[in-house]
Structures are given as structure tokens and as C-alpha cells.
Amino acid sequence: MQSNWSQDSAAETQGLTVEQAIANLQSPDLSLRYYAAWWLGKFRVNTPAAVEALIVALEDEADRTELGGYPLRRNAARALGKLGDTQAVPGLIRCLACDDYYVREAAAQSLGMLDAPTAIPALMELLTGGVEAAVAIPGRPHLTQPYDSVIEALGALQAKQAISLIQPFLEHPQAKVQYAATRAMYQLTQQDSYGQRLMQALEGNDLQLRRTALSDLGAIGYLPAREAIARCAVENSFKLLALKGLLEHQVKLHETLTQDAIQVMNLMDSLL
């Protein structure tokens, strides 16, 4: 794959190079391996070099949290997602059967990122169980898997064959597993019925899940909210954010610029 980054026009970033913060994944200081690993993937830094020593990142054993995490595997499976080689998926989908639950996540969430549709059958392996299994574990902030990130990459990779394991989430117990459920249902349906019930979550008296759903909306496209995203109330940023995913949805459909691709920008502009 070749690479976006231009080390003339960016030589150092906040004190770093690129030579430095790849060499930094290797570092004694176990800080340093973190921050290099976000670094990497906040500039979208994809040289030949960096995504190499992302994916051996993903296997490190050194940077450990009490609990058993993998805080430096964390960084560098989210990076990765962002930096577009397709070099990483074997990696990552390795991840996806990591004992770190924020591990599987990142993982998740930067496979759906990089349209790996050889992902979906470990992705789907994570669903096992249905809804009855996605419980909280006990004295931890999370649920057994991280079954929003999981269902939204299926979505995202069009897995169909996941419908089926899909569809009983759209009543889990937990809000955010049911709007990633729905969204994905809406992504792998077509089915209005989807996008109409995430925009009435837009009415929800919980402020986070009112983002939630318009960050959904956005992802999905859903045209027919374009109304509702500009009146939701959330912040003025939340909601250029979902309406920018409509409008590149739109752009994407159409080759040229439809009068609903106007509506939207005119709405952006009003937001502004």
C-alpha cells in the first residue's frame, strides 16, 4: 500500500519523528511503546515501517496492567484500523480471541474499519451465545465482549450470514448494544424500519445516547433524519459529525451533487 504520510511536510510532531516513534514501539520505557503506538495512529502515519511494527505490537507481552490487560496491544489494534494496510487483518483477527476485552474491542472496531470480510467468522464467533450470554461481568465496567464494536463490524463488512445472531439484540437490555444492533440491522436490510428507530432515539432523555445515535445515523446514512440530526439536542460538533456522514453517503451514491446532498450542507451550514 502506499503511503500517505509525507515526513518533509511533517518532519516532527509534538517533539517526535517517525523514525522515532517506531523505534519508541521497541523502547524499555513501556510509556513510550504507548504513546508511540497512538501517535502512529493519530497522524495516520502508514509507512511500510510503522504498520510492521504495529502488527508485532499486537503480539508485545511486556506492558501489563494488573487485571491482565495489554494496554500497549489496545494502541497499536486501534492505530492500525486507521492506517488502511490490509496487512494487518491476520493480526488483528488474532486479537479478536485476546484475553483483554478492550483488546478484542479495538480489534473489532479497526476490522470493520478496514473492510475485512475474512474477519466475519471470528467476529460472529464472539456472538456465540446471543443475547443471553452478553451480560456485565462482575466488578467490571463492561460486558463479556464488546458486543456494540462486534455487531457494528458485521454491519460495516455487510456479513448477512450474521442477521440471524444479529436481530435478537435489538432487545439487549443495554441501549448501546440495542442502537449498534439496529444500525447494523439497517446496513444489512435496507429496511427503514431501522433508521426510524434510531431516530427516535434521538428523542431519549440520556444525553450520551443521544450522541450514540447520531454517530449511527451518520455511519449508516440515513437521509431521512438529515431534519431531526440538525434539531437533535446534543452539541453543534456531534451533529456536523452525523450530518458529514449523510453527505458522504450521498456523494458516494450519486456522481453528482443531488439536491438532498444540498439540503445537508445547507443544514451543516446552518450549524455553523
Contents of the next structure:
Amino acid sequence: MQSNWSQDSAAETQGLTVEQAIANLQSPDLSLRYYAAWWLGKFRVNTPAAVEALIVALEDEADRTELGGYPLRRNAARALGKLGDTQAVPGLIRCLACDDYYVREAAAQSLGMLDAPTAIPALMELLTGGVEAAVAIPGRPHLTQPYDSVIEALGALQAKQAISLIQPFLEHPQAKVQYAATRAMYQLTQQDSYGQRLMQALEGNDLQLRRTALSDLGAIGYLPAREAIARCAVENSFKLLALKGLLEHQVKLHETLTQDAIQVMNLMDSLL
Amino acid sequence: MTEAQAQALIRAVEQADSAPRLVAAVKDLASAEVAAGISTLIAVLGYNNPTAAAAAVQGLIQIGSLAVQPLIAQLDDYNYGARAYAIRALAAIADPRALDILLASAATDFAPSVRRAAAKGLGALRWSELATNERSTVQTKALETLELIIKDADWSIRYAAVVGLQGLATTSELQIQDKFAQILATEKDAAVRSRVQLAQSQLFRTTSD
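So the form predicted alone is up there; where is the form predicted in complex with the partner chain?
Every component of the complex follows; first up is the chain already shown.
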């Protein structure tokens, strides 16, 4: 996880060098800052200098949108999740209190990816008020908090203390929030009914939601869904990614190749 | 089947005015396995209807070698979805005349779905249909392309390359078992590593019994 940065990735980084990208995070041209933060995450540049510069960018005040958003902070928070360096955790936890919804969303996702249990209390804080508070903000395309990302992160972080907070979100009116809660509840309780519920979502009418359910099943490594995933009416790339999640889960549980893992690979082969 | 019956099936596909009717008409035409329907089945690959496209691919695969030249000639340069279906059909038909298009698609297409289908196909061609003196040259070309894309940044391309290499180890005279050990030495992705191990176990099993 730690040293993804290699010469292989350098070959396709087109245009920027690592040094330039890090320097550009301080460029007077705000669009260069924004691009550099994205670029460092995209190419997994996890050198100490890159991580430090991105942590600094989490506090950026220069780059603002008309609605008061922080574009550079959003990209920096997203990038830090991909770099696997836990030095970013305190800064990302502070981002959970940012005024900008999208900064909070990016930070929650990255904290889940960074395996940062110290973030659990701050993440739980965002669920304050429960489902009643989880309503749409007038004039904005999002809810008061990034509930799906927060709940997914709590599931990934094995936050068993959050179970009673998360459970009510199974009934949230938005399907993607329900799915996030279902996925987290499976991770926290290992109860089959939650996996079954996501599996049934693969038969739904909405393509976006089928894709979401696929990615949830991949994230929880829910093996009984393998055939349903392969059959689902979604592009093969999404199915392959979900089956990859199942396969990796099997590899983590067992040292050798099990029959289950081989079956998952046979399904993946058929989707090439 | 008479010429008139075939034309009626083709018209039913061309005139279908709803998604369910299209799927039903394509299934009928596909299962008729008539050469006259090849061009229509290929056109269906570009209709952006995955169920109809899957049925058309099945039909083209069943028609087999007769569909190879039309599939190559009508390959859609502007629709990668259609292209992926066509390459899947060519890969499954496994006629070695598709070699050049599979090599180019695996190495240089921008769409991962196309590249994956081509990589898998490169391992599965029926080499025996080629002249003996030609065989090892083209197998080596297939191997070179798979070795090139096994270094791709996209895990799914590398996964498909492993599947292609396993196919090539089975269908060709090339000795490529060492390649799998080389891949394992550098591959970081758990899913791709697992696929290499599966290839190794299946190849070793075949050679030992």
C-alpha cells in the first residue's frame, strides 16, 4: 500500500513532474493548484513531500467558489485518501467540520480508505440528529451531511459503537443512503440479511443504483452474490470491479486459492 | 430456411419499435444462424441495447468463420461499446484471421472493455488453421503484445493479459511458464496475483498428467 509510486506510473504522467505538481500546489494560478492536487492523487504520488504539501492544502483559503466552497481542499482531501499515509488523518478529521459539504464528503471517504479509527468519533458526530436531520438542503443537490460517505467510512472502520446510530438509516428515503447503511450494517454485524438486501438491489430498475449496489457488494466481499453480480444488467467494468472485491476478500481470508476464489475468477474470465 | 424467411427475420430486427421487440427479433435471427443475417446482427452491436447485443454476439459466434470478415470490415471505430462486442465475437470464434485486429485492439484501443476482450482472444485462436511455417511467428507476436500489456496501469487489462497468456500457453507451442513467475515477482494487485496462481496451477496440472 505504501509505495505505489513507481517508475511505471511515471511513464504515463504526461506533462507534469512530481516536483512541479508539488510546487504548483502553491502557484498563483488557482487552477494549477487544483489540477496538481488531483494529479498527485491520480498517480498515487505518496512521497513525503507530496503528502505534506497536500496536508497544507487542506487549509487553503485562496481557492473559493461563489457558494463559499473550497475546490482545492476537496481535491487535496480526495488525493490524501489514495496515498495511504496516515499523517493526513488529523487534517482530514478537521475537514469533517468544514463549511463545505464536498470537503466533508471527500474527508469522510478518505478517512474510511486510510483505516483511521481515530476518526470514528468525529464521523459519528456528523450523524447527530439521526434520519430526521438527514434532509435535503433547499437549492442544493445534497443532504445536510454526506451521510452515505460517513456511514460507509464507519462500516469500513469497523465502528461497532456506531451500529445503533447507523441502523435507522436503513429506512432513509434516499436509496443510496439506505445502501450505505445496509453495507455498513453487514460489515459491522456480518448478518446475511444485509448482504441479501444489497443482492436484491441488483435487480432494481435504476442503472445508477445497480452500479452502487455492485460496488457495495464488492466492498463487503459478499460471496453469495457472485452469480447475481455476473448476471446483473450493468457494464462489465463495474461487474469485474465488484467480483474483484469478492476475490480479494477470499484471498485475505484464506492463504491458498479456494474453490470459491476459483469460481469468482471463472466468472471474471467470462466477462472479459 | 428459405431466402424469404431469412429476409423476414432481418426485417423484424430492422423494424422493431420497442426494446422488447428488438430483443425478441434479434434472438430469432440469431438462432436461425443464416449468413444473410450477419450484417444485421453486427449492426445490432451498435444499438446500445446490451441484451440485444449479447444475443447478436451469440448468433455471430454460432455462425462462426463466415462472420469473421464482415466483423472485421464493419468494426465500428466510433462506438467502443459496439467494438467490444465485435471483438468478443471474434475472440470466441477464434479464427486466426482476426489476429491483426486483436493485436491492434489489445495494444492500442483506448477502451478497456475492448482491450480486455482482445487480450483474452489472443490466447485462444485456432493456430492449427495456419501454415506450419507461419505459426510460430504469429504466436510470438501474440505473446509480445500480451507481455506489453501485462505492464498496463489498469488492473483489469493485466488480469485479461494473464488470461490471454494462459490461453496461449495451452493453445500454442510456446514455452511460457516462466513468464508467470516473472509476473508474480512484480505484480502487487491481489486479484491479478490470484489469477496468475490459478493459471500456474492449471498449466502445471495439464503438463503433469
